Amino acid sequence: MDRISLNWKNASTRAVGQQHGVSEKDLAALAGPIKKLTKQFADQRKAGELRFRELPYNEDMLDAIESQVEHFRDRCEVLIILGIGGSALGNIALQSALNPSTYNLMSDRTRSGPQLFVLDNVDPEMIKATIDHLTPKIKKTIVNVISKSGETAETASQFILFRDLLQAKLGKKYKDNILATTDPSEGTLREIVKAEGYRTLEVPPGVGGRFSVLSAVGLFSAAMCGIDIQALMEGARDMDKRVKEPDVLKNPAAMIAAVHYVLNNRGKNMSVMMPYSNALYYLADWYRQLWAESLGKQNGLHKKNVFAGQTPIKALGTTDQHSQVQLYREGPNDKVITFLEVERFSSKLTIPDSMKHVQSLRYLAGSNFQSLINSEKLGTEYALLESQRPTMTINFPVISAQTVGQFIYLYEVATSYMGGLLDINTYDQPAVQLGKDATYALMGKSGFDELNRKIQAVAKRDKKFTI
């Protein structure tokens, strides 16, 4: 099996100096806490906690997903995913990483599955354009609504719209075109399922949305679109073996957390993920939610007002060499930068030598785009080191279902380690609810009248502050 690897040398003091790097002394100080956390995680798993860690071993879940794929595949030309946050980002990341960027533009004959549209926003223009596209194919459109509760305003509103559209076009058979991925026993969506008779998959109990990509939440659309979900899980299981290691120097998840923890304590409160591959770009999107929602906490487990967390940022190599690296090199030295590098692309794509007579372009003649993009990555890494900016690299030997499965599991566990070092609750998200409640209030949901009145003061436009 091809294995991804972590190289953290260029975040060490050897590379960027004592002030900006991680030293052997720093890691020695964290050896005990990392060993303790590793045992804690093992004990929690035995007690039935950290259920996201068990997803790669859940054969019953995989059988249920594959059963639904078998049921829907032959009559599905368009697959609509209704979800937001963890119910959407994983779907997008898997699709982008493991299917061609032109997937939706390919013919039905050459595509490995249906066209896929993940509606991760309530932008009316986007939704209307999607409806206009699928209407001629409505009989072969399957809608997968993903929501643990069924009450999230974005997903609920989309579901009502698409349910009614299917019902208007298909009559009583509309329910045959809906799959609900939701809580196995309770919640508004589960009640609707029972009343209307949709086929279902389960949002696994005890698994938060941002940790749910390796469940039915992310795997149904992947399998429908021809991605090998068994290989994804095989990769995750392989990584699970590696991240059980109590020695921080041998555990890539622990090392990712240790580097970020040490440097966060030195004022590097931003974490940049910069893939040198368009296919991996949306893994950085997925990472942003995982890192931000898990680690951004006002209160710790034992202290109040710790205001923990780093701000995750995504960048794309080589594109953002020309938009962000100026800041990264000469702006505040407040970032840890992680490159995602692909060793062997599926296509090298030769650069023609037809311009070799042009002296300034001769160096490109007969080379290839794989060499170019990897040279760009190394050049950027060198330039950042010259400015004492710490970097790490995740190396993908190839982009495959196995290596993507490894990456996802690696960063889920790294997030657990980071939360443990920060002494916070990694798995809750208390600050999210007020924004949801405010939306309920503004949309007229019963019981939110007082909050609505408070919000109106914010909505009021004062001419003194309007230009």
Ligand code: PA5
Contents of the next structure:
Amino acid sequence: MDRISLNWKNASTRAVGQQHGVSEKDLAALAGPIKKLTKQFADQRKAGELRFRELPYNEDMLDAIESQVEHFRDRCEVLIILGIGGSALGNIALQSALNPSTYNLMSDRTRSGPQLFVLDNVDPEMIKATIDHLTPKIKKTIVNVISKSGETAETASQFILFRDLLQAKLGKKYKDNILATTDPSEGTLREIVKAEGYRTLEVPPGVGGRFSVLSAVGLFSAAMCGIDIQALMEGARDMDKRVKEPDVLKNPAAMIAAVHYVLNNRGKNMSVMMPYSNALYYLADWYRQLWAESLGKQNGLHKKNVFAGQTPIKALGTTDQHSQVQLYREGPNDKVITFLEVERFSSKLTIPDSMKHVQSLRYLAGSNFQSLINSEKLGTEYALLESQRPTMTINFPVISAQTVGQFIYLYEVATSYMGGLLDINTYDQPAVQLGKDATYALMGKSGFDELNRKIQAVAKRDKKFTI
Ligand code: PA5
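Could the form predicted together with this ligand be given as well, to go with the form predicted alone?
Zooming out: every chain and molecule, the one shown earlier first.
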């Protein structure tokens, strides 16, 4: 199996100096805590906790997904995912990483599955455009609504709209075009399912949204679109072996956490993920949620008001060399940058030599885009090093379902280690609720009148502050 690897040399003191790098002493100080966390994770798994870690071993779940795929595949030309946050980012990341960027533009015959639209926002124009597109193909449109709670306003509102649309166009048979992915026993969506009788898949209990991509949440759409979900799981299982290692020097997840933890303590409170690959860009988006929602916590497990966290940022190489790298080199030295690099792209793509007579472009003649993008990555790494900016690289020998499965599992476990080092609860998101409640209040949900009154003060656009 091709294996991804982590190289952290350019985040070490040897590379970027005492002030900005991670020293052997730093790592020696973390050896004990990492060992302890590794044991703690193993014990938690035995006790039935950290259930996201068991997903790659869940054969029953894969069978259930595959049976739904079998049911829907032949009669599906358009697949609509209704979900947000952890119920959407993984789907987008898998699709972008493992299918061509032109997937939706391909003909029905050449595409490996239905067109896929993940509606992870309530922008009316975006939703309307999608509806206009699918209406002529409504009979062959499958709506997969994904919500653990069923209460999320974005997903619920879209579901009501799409359910009505299907009902209006297909009559009583509309139910055949809906698949609901939700909690097996609880929540509003489960109640609706019980009342209306849709086909369902489960959001596994004990698995939070941002840790759920390797469940039915992310895998159904992936499998529908021809992605080898068995290979994804194989990759995740392979990574599981590597991240069980108690020695930080041998465990890539522990090392990602250790580097971020040490440097965060030195004021590097931003974590940039910069893939040199368009396909991997949305994995950086997925990572943003994982790192932000898991680690951004006011209170620790043992201390109040710790205000933990590191701001995750996504950047794209080479594009953002022409947008962000000026800041990354000469602005505040407050970032840890992780590059994702691809050793062998599925196509190298030759640069023709027809301009070799132009002296200043001759170096490009006969070369290829794979060499160019990887040279640009190395060039940027070198330039950042010159400015004492710490960087790490995750190397993908190739982009495949196996390597993407490894990457997902790697970062999920790295997040657990980072949360453990920060001594916070990695798996909750208490600060998200107030914004959700405020939306309920503004949209007139009963029981939220008092909150609505408070918000009205914020809504007032005082002329003194308006230009
Ligand atoms: O990671 C999370 O828990 C969140 O991003 C949720 O996935 C998101 O809020 C959607 O929640 P639900 O699946 O209940 O609709």
